[in-house]
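Coming up is one lone chain in structure tokens, specifically the form predicted on its own.
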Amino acid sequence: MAPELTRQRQADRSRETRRKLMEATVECLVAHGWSGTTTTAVAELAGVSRGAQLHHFRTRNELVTAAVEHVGAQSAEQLLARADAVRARPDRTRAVVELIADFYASPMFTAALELWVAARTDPDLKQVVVALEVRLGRECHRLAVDLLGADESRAGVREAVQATLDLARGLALANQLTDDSRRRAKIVRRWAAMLDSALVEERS
């Protein structure tokens, strides 16, 4: 076997170790949480040898971290697929709202509301979390504008951009404990008619 079809083997296993070690992760975080996502549990669900793992993240909280940047751009992905549908709907703004606020309550929110909770109290995990923070809610922040078609050179729109965004964020906290869907639309249809009397007039 030529040398360069073995190394090219050889990335395309280590990127799908890499790979289910982090999907693994975050459906471990979503079932058990913080304390019962150890490094050993999540190589087992992930059918991964604890060699194997050791050698991509050496520590639980680079493993995490990078399970939940994955889990995100994936997400952040399937925003994008569905933009030109979003875009096309007569009931634009509804239609945003209703898709960021599905997203947010995705497990991907679930895997990381336990590492902001677990980062509070740990310095090191902090410093990373804070960081990857800012990082997904910058792109969250320009994917919302971008659905919404936004002009956040006018006054209060990005003020209304990243106040859909918090909202989101703050309807999916509330459905961790019990199911909260039904009061989430409701919340959801009406913000969403009031962030369009925001918006209406830039898009005339």
Second form
Protein chains: 2
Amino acid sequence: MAPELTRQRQADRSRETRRKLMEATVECLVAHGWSGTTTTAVAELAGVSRGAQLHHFRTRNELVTAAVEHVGAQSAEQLLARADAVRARPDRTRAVVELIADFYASPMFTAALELWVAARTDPDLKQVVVALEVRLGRECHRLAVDLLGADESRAGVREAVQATLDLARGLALANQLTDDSRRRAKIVRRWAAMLDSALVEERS
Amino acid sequence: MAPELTRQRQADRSRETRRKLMEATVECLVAHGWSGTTTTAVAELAGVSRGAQLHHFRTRNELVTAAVEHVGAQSAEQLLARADAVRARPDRTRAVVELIADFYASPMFTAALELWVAARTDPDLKQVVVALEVRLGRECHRLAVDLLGADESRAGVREAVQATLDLARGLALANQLTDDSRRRAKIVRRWAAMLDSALVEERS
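Return the form predicted in complex with a further copy of the same chain of this protein as a structure block, the form predicted on its own having already been given.
Full complex below, order starting with the chain above.
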């Protein structure tokens, strides 16, 4: 086999191992919480040797932070893939707010919540997670502005978009112990109507 | 000493021990998280013997759940104590939304968050916490309706009040790793304006 092709295959395999480890980490966080998410449990679930795992992630904190960032980015991509259909709808604001609320009420949020809560009382982890929070927060805000077609140069629009994201996180929190989807649907509909008035009001 | 007086003093002392244990639990949850909140750590922090602790709370789950409920009820009382001043204000909606946002962005919420997240992956604890969530949720909703002077018989008002509480919880979540109070103040102001329009609109 040509050396070039071998290198390519090795790189593919390495990326695949990395992806497997990150996805197993999120799965583990959702199923067993922070305390159950050990590097051993994740390697086993991913079907990856401890040696290969250590090659990719030296510590548990490194693994878990990378995993949540990876799944966050992946979910954002999935959200964007559904964006064009939503942008064209006459009830765009409502469709977008529903999309954002669903985006948060997901296993991705549950995994992130485990990480956030653990980071609060772990100074090393906290440092990394605060930086991650800033990156993910900015990315979600940018995405929401884009999906809503909101003009942030108008007074109050930026805060209304941010409120949408904070509300979505609050609703996701209420979904952790029980299925809150029926209550959430009603609140999302009401908020979308209020947000739509606010965006129109600011537009005029 | 008359037997009646002795009994009274014993009851007072017992209540006081119970209160100390519950407050130490919340302090422990905030400082050391769920994994650091052992019955031993709490008894030590409260200055209560292990025997006395076991007399009041047989298990860690019982202690932690009672503690969060106690602090939740206490915080709600403090909120109510400030209610009269707020009700009279011309910018009542804004004052109430600020009060609610502050109520959630507190150590009480941090302690509850530790309990909620732990309950997600602990079936025994989950059962108790779901019941607690229903009680606290109802109580907070009732309180918010009362403070806002909202008329829930009108369409959309109930959902707008619930959205206010979910938003407050989302904002409290964003306050766990860093001080988010400046951003929160702007969002609360914007939200209050939108809520006020919604309440007025429903009134008309």
